[in-house]
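Here's a solo chain for you in structure tokens, the form predicted on its own.
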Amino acid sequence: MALLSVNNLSISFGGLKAVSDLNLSLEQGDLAGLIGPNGAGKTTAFNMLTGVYLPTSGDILLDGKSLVGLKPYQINHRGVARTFQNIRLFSDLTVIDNLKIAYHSHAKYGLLGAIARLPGFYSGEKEMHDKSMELLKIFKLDNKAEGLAKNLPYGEQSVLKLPGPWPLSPGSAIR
């Protein structure tokens, strides 16, 4: 079965079909590219994808198990995100705390735990740390994790920026 399957995916705007029976079948590891000329839907179907626009018809499935209807946070705890062209970084943080901050809507602390320091907090503080210099380290970034984000050359900026949360192993989400 496939990580990630498109079948027949549709949205009309009024009387305008935006994207039309899409059918797309991705497995662990996988790297495509949606390509077309300018209205052709792409960012429609990636709108589809991260639960931005409710599909007219077809179905996501995710492992087997549909993401249609769902919102883009639940999606995206789901490990499905999109990334977008600009770069928006919290340029006058660190690079390792602007992973974190991807980490955070995953913390096993709530409000609370943050406010009175309990145990839980710094055991998930240091989840979030541990996570991001893995990732770190995949990208050749790690020895920079403690300097400005802004700092970075623009094409590290750019690897930086991309979504969260990101996977415990390299590979086990699609972005």
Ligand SMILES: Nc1ncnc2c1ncn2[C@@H]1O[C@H](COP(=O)(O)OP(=O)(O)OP(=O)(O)O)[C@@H](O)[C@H]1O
Contents of the next structure:
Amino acid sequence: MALLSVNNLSISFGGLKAVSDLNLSLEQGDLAGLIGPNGAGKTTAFNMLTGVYLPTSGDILLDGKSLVGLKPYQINHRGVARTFQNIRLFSDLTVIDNLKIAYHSHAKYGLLGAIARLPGFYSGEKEMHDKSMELLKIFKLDNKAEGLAKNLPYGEQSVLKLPGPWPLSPGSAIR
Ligand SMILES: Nc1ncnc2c1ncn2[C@@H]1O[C@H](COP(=O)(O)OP(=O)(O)OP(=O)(O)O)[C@@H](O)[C@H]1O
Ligand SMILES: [Mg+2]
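Same protein, different state: after the form predicted on its own, show the form predicted in complex with the ligand.
Full complex below, order starting with the chain above.
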């Protein structure tokens, strides 16, 4: 079974059919590109995959379970993340803190645990730190982890904006 399966996905805005019967299938580890001319519906397709837009018809299955109707944060919790064309970093935070923020929705402690500094807070923070360092190493940014994001050259800022949970959490396939 495909990890991600998109079946006859369509959306209309009034009379305009922006995406018509999109079908695609991705296996674990696949790297795919979606290409097309301006206005073809690429961004609209990603907006449906991430729950920003509700499709008019069709289905999106991740590991066999439908994502249609879920909120973007619920879809993110299932392992689907996206990035945007423009760079929006927390420029006055460090490189590693930018990554840890991207991980926060996967943190294993709650607000109370953080305030009360329960044991789970420290182990959760360490896990996020270690995973962030692992990612920074992959992208050769580990030696700049403690520097401010705004001091990175533009190309490296662009690398840093990739969403944190990818590619370490199971099920992440889309960007
Ligand atoms: N919220 C919306 N309301 C009405 N029309 C929309 C909306 N979002 C997108 N569209 C229309 O859907 C069509 C597809 O737009 P979309 O932005 O998905 O194209 P794209 O392939 O991402 O183009 P580009 O290469 O320029 O980024 C366009 O005609 C666009 O005007
Ligand atoms: Mg677009």
